[in-house]
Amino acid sequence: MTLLLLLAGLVLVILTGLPVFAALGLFGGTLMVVDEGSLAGLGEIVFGKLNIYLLVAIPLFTLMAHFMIRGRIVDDLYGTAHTLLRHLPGGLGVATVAACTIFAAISGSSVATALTIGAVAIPQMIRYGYSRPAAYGVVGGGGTLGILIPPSGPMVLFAVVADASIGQLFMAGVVPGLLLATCFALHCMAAQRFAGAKAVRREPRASLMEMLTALRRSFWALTLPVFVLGGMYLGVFTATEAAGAGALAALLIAMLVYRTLGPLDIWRSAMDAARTSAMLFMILAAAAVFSHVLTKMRIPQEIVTLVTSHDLGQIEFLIAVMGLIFVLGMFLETISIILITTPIVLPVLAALGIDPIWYGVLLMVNLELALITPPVGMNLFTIKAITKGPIEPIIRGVLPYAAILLAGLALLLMFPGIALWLPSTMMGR
């Protein structure tokens, strides 16, 4: 009770309108003064959070991102995926799939990908005569993958929290995300396949050589993928190293193949980098305050406790879990439920032998759903902002999505497999 009554205060507090580190800040320092008497303890909680080698990989990845999309690179992967692809039924949807799995694994951010991927998209797919929720439905649920593909700055912020290993963590993405742009992908293709006369004519299959042109124009962009999370499955490099090589690699293939960034694009680059950056990192900040004071009202031990006493199994428990994430995130955006939550549920996991790199996988994908389930769905508004057009339309359009998702939670707790597998052939694990 007294969890649901703290969890509740703290969201009205964040509905007010507040930025979520001074919402997080104030109402964990204020919980500390009245259980501890005072805030003499804050500058070291602070420092203690921060001061970990393992976050130099979100600023390094955010850096990253910002290369490739300042450097107009996107362009060329949608072309790509379009001439591939283009001949199968829904095959601009599908193209558009295929565009945002890629560009997940680049920037890191489902609304970046939203953004960037849905701009060239959207108006390219109405023009061919998609309907606009079947526009914005592709674009708001291939958006999500940002989270889910690696590189995830919301799984290397997960990673910090729960002390786990960012590798393992980053290769058990790359399975479920796959999986569920595939799903995606078909459902593009049934979509269209039944729809009848209101059909998008299916365009011709592109002939070897266009393909070829296709490839060669964008094989350096599709390379960086390939080469930071290769380096990191092979054991080459650390998720930290990885995030620094990509963004070395990204300022060279910007600079040198596609010769579209320059000196001002590069101190843009790094001082949005250093913008997200700051702000992930002022709100883990305030999150650590009201971590530690969770822990000083002993709120773990009483959830471990209370789950013990009735019995609760792995996914019993888990399905619990994903119900309250589910409705967090109607309100609440990704980074502030991760910070919030996942102190609270780290000693359950432990306690009832829950691998945390399965959970940290079914939290991003729950953390998808929250991207696209109103009335505070990240990805709903990033698709407004570039269309300017009501927001329900773009609600119809998600929700065969949203229901992929769904599944595909239930899959993955019926089947850990799916995610585990890949991290547990790792090299240098």
Contents of the next structure:
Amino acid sequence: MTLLLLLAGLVLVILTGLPVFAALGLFGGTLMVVDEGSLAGLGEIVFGKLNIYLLVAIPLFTLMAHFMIRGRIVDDLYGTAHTLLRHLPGGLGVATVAACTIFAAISGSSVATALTIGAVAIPQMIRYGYSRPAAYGVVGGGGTLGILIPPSGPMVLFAVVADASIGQLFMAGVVPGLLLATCFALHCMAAQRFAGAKAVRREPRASLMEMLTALRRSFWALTLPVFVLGGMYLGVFTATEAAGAGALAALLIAMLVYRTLGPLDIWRSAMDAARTSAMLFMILAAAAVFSHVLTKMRIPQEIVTLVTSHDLGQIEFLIAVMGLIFVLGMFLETISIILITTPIVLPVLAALGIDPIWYGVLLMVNLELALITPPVGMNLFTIKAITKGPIEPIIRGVLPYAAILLAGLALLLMFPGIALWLPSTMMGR
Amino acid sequence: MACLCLVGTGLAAALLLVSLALVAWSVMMRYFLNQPIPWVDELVGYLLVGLVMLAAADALRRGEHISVDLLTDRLGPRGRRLTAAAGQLAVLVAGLALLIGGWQTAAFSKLLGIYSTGYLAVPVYLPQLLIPLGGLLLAVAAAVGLLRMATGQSPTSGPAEPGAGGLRP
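Having looked at the form predicted on its own, could you now put up the form predicted in complex with its partner chain?
All chains and molecules follow, beginning with the one already shown.
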């Protein structure tokens, strides 16, 4: 009960439009003063939460993405996907999903995926006769893959808070991510197949030469994710090391192969990555203050008692939590949801014997939904920023993708193996 | 203020590039020469604290900290100015709390003579001083934002980027 009141209060404070980190920090700080009589522990909590080697994976992966974008390594990604897939029904839509999937494996950011791919793909789809909702939907839906397909900033945050293996969580996102991408693509094909007279004209299949040229143009954009993720899978790198090696490789490719990255670009990339990370980690620090107070008030333990006294099973508990997170996802952004809910849920996961990696993947798919469920959905806003039009056709367009994500969430609840199989085969676990 | 923020972010960017070099170097030493560098993990953790604390103020100046503007967007210009001012004020208070709380923590560590438990064994108060420094920068940036608003300007300055926030997840 106390928890529900606290959560409701917190959501209200965040909805006042204060910067999220300040809202969370002030709310947590006030509770701390009420509960403990002083802010004496504040410095130690913040320092302890930021002084974590594993977290540096986030700025390093961000840096890698910046090097690849500013170095123009990823510029041809959409063109390549289009050349390879254009002969399929709904070929442009399928190509957009494919480009989003690969970009997700480079950027670890859903907003960046929707922004980068959408800026090229949306105008082209509309030029070819796709309806606006259809074009917006595929970018909005495909873009959400950014946080599920590794590397993924939100996954690193979850893993650090939950004390789970980042590498295993990354690998657990691969199969569900590819499965969802396939369903997105099938939806694009089916929508065109049954569009009747309104169907978009299909394009001729590309010749072998065209395909090879396209693949060569995007060679590095396609191989770098394989290097980074493969290295982690084979146990060569930890997640932080993979981020460092990936950023260095992207830097070298952009400087030596493409010759597109000058010292000024490197500097700007580092400044951008530093600011983005500061923004994220300030929320992390503020959420730590909040969850410190919750722990002091023994709220997580109360929930464990509540859950065990009602004899809730794994699935019932997960459905309840996913429902709560879905509702939170309509109003809050992904980072705060992860950081607010995870410390509360963790003790229950342990009590019920739920694998935190499985839970992490369920959480990511649910947060993908949060990115496209109104009224607050970052991907909706991103597409609105690209198109500078009204938001209604965007919301209409992402609906089928939201339905697919919901179905995916249900499937993952019923068959955890979809997520857990790949990490179970990792080397050097 | 813009200048101070840029110096902060510049330093943060330098810390990030140093972290990149350290992590990459350490991987190579471990992988090729089987000689991992034992102090890299600890140092990179401290650098991360510095990175966050030095760049947070600039992110504020550029309006890059996430906020949920679902409700405030529907307010009139006056209401929006009011919530923007409340936002700067909230950051001012949060910055001061970091300044004071962080200073106390560092002072306490120095008093007790606590050293880090890692390979480097540095006096813990040194990296801990980054917290009050970041709090100070944030508080100053927020105060400047409020002053800008008092003179009728927008609280944020600096280029507004398309999609705001760059590679935010």
